[in-house]
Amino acid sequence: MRDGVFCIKVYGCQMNVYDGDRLRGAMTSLGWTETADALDADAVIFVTCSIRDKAEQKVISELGRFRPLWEKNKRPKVTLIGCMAQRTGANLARRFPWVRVVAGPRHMGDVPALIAESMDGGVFLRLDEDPSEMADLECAPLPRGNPHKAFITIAHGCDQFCSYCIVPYVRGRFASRLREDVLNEARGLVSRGVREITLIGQNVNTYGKDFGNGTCKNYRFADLLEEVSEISGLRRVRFTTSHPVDFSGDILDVMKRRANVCPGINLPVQAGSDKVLREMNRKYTRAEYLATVGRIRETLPEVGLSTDLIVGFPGESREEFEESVSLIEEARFDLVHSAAYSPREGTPAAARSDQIAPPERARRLSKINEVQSRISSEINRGQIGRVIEVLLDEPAPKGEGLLQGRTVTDKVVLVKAPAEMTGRFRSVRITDASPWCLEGELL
C-alpha cells in the first residue's frame, strides 16, 4: 500500500504547526487523503512537543486509544515526529507496537517515504544523531484551515542552552534557512491569498549569524524582516520568538519604518531575579532586560509586549519569586505566558537536588496569573472606545455568530459578523475588554 487516508495531530509551538502543514502538503501531493478522525485513518501522524511534561502526557494518552483497533485489524499505523519523538520516540515504539515511524525534527524530509514504507510492514527510526545534520522537507505549506495567515520557519534549532530547556538537545544546533528560500516561500503564500505572515524560529534574532563568509555573511534578521515586508500584497508581518540578548536596534528601526511590520513583540524574560537568570543561563540581567523594554517602548509607543515566565525554577527562593512579580508590575506586559517549571530529563536544571515542590510551584503560578490578569485587564480596558483595524481570520471558538481577529499589536478581538467577512480587514470600535481579549462592533 503506497497511499491511503491520513490524519495529522499537532501539539506545541507554531513551528510544529508549520511542520504539520508541510507534511499535509507532502502527503496530499503523494495521493493520500486527509481525515479529521484518527480512528478512520490508515496512518496517523503526531507532531510532538517536549517543552513540558503535560504536552508529552497528552500524546501518550492519545496513543493508548489505538490499542483496540490495532488488535482488531493492525491499523492505524502511527508516526511520531518532532521533539518528543527525538527524546523518547524509540521507547514509545517499543511500548506501542502501532508506532511504526519515529523521526526527529531534522529528519522531516524522510517522513513521507517512511510512512508509505510502513504500510507494507516494518518499524523505521530516523533520529537526529548529528546536531548539525538536516534532512528537511522541501515542501512549502499550502494555506489550510486559515488561508489568510501563515507561518514561515526561518531557522532551525538553538545554541542558547538555557539550563531548563530541552530544545537544543532535540532540535539540534542553530541553522538559518537560506534567504531566497524564505523569500520565495513568502511570495508564493502571498500569491495564494495570504495577507499575514509570521516569521518563526526558536530565536529569530540570531538569523544569519551562522552564514559565515559567504555572500550573505552580513545579512541579518533585520534585513530579512525588511525584505519580507516589501513583498507586494502582504499586509502584515509578525515574528516570534526573540531572545533579549540578540534583540538589536536595527530590528526596531525596521519596525518603525515599515508600516506593515506589526508592533507586537514577544520577549521572554523567564525570571525577575539576577541569581535565577544566571542559573538559567539566560546571559542578561534584570536591569539589561528592562533597558531593552525601555528602548522598545521609546521607539514603538503603541507596541504590544508579551513575555514568557517560569516560576518554581530549582532553588528559587520566595524572595526571588517576588522579584518576578515586581518585574511584571514594572514592565506591564500586555500578556504573560506563564508556566510552572517542568523538569526535562537531560537538562542541567532537572539534575539539581533543590527542586521546588509541585504545590509551591502551583501557588506561585496562581499568584503570577492573578497579578498579570489585573494588569492585562487595565491595559485592555484602555482600548475601549478606540477604532482599530482587525483582520477577521476565523470563527471565534465560543459564541454563535462571532468572528475572531487580531490587532496589529496581537490582541484578540471578537466581533459579531457574518461568516463571509472572514479574511477581511475591517475597522472595529472596541466596546468591552477582558484580560484575554477585546470585544467590538464593525463600523
Second form
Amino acid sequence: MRDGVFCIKVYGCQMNVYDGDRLRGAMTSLGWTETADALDADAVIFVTCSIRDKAEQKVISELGRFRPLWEKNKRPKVTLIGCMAQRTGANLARRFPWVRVVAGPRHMGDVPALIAESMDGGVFLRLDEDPSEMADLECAPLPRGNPHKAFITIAHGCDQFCSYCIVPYVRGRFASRLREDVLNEARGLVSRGVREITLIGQNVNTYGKDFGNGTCKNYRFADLLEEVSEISGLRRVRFTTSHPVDFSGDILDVMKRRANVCPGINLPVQAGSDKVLREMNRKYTRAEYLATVGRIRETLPEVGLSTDLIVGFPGESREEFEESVSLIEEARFDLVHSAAYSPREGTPAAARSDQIAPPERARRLSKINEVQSRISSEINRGQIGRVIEVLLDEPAPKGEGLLQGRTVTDKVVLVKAPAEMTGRFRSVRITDASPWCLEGELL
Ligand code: SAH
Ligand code: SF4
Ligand code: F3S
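Hand over the structure of the form predicted together with S-adenosyl-L-homocysteine (SAH); the form predicted alone is what we had up.
Below, the chain from earlier opens the complete complex, with every other chain and molecule after it.
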C-alpha cells in the first residue's frame, strides 16, 4: 500500500456514479487522497460509458489531453473502468501509453489493487470474459458532492437485449444483489447521515427474478423497496429505471403505502409506434404502455413521470416518428430524456441498411425537445403558488446565494438560502417555473 493522490471522473449513468462512489470509498480507506484536478493526480480513474458515440468521444478527447504531461513526467497513470473500458479499453491502452489499468464492470473488485500495482510500472487488463462472472468491489459508496444522498445498485447487467442497446454486451447478464447486502449497505449509509437513497439497476422491477429456488425465491422488487423504506431515519427512497414490461401493481402499492417512497417514476417508452417498438425488441405496444401510465396516474395522482425516447431508429418513417410526438402529447411526462439514435457496433439495429441520415435524426430530436419543453413548462407553471417540501442539495451552478434542491417528484428547485442549509428539508413556496426547473422562496 502507498500514499498517493487520485482523481475520479464519471461519465454515463447512475450505475457509474455508484461505481465511482464505491471506488472512492475503497481508495480512501487504502490511504489515497482525492483531488478534483486530474493534472495533480498520480492516478486518474475514468468511469466510462458506451451508450452513444458522443459519450465515448468525450472520453477519447479527455485522454488525449494527458500527452504533454505524460511525456514530461510519466504521470498521471490512467485507469479505465465501466462500459467503454469493457468495449474498447484494450485498444485505448495501445493508443494512449498512459492508460495503465483497464477493467470491466464485473471486475471492480480488482481495481484498487491493480491501480496500486500500476504505480510501479506495467499495464493491467482485467476484462469481463464470461458475462456471468463477478468479482465485485465490497465497499460502501462514499458520495462526493452530497453527503446526504446516495445510490445503491441492486442488480447488475441486463438481459433484455433491446436491438439498439450496447448495455447487455458490456455489463453482462442480469444478476440481483442479495437482499441482506442491499439492506446492510442502506442501513450503513443512513447511519452515516444519508437521508435519500436511490435504488438503481437497468431494470429494477426484474429484481429477484433470478433468485431461483433458494430462501429468497419469492422476494421481489416491491419487497426490497418496502424493506429499504422501513429503515428509520431514511427520509426519501427513489428507484430507477423501470422497464414497462414488468412494472407491476405491487410496486405501486408500496409507493402508495410508504410515505417516504417518492412518487417519481422513470418509465422509458423509447418510441410511440408499434412497428418501431417491435423492432426495438421492447416487448410492449403503445396501448399497453399508455395503459400502464394510466394505472400509475390513477394510483398516484401526484406522481412525477419521466421517460426515455430515441428518435431516428433505423427505418423509422416520418409518420412513425409523429407517433412518438403524439405519445408524449398524450402521456404528458414531466421530463423526457430524448436522444438521437446512435449505432452501436455489434447490436442488431446497427447492422441494418435503413439507417436514418444524421441531419434527419437531429431534426427529429429538436422537434421532440420543442414539444416537450412546452409540456414541461405548462406542467411546471401549474406548480406556482404551491408549498412543496424540498431537500436542499448544493449551491446552484448559477446565481449568487442560490441553493438547488429537489422535490419528492425529483424536480429541481432554486431558492435563496444560506449555504448552511445544504442537506436540510425545507418548505418552499413556488414563485416561478421554466421547462427545466422551479424557483421558490423559503417559508
Ligand atoms: N435500462 C433502461 C435504459 C438504459 S440506457 C431502459 O431500458 O429503459 C439509457 C437510455 O439511453 C435508454 O433508455 C435509451 O433511451 C438510450 N439509448 C440506449 N441505447 C441508445 C442508442 N444506441 N442510441 C441512442 N440512445 C440510446
Ligand atoms: Fe438497454 Fe434495453 Fe437493457 Fe435498457 S432494458 S439497458 S435499453 S437492453
Ligand atoms: Fe453508459 Fe454503461 Fe450506464 S453504457 S448508460 S454507463 S450502463
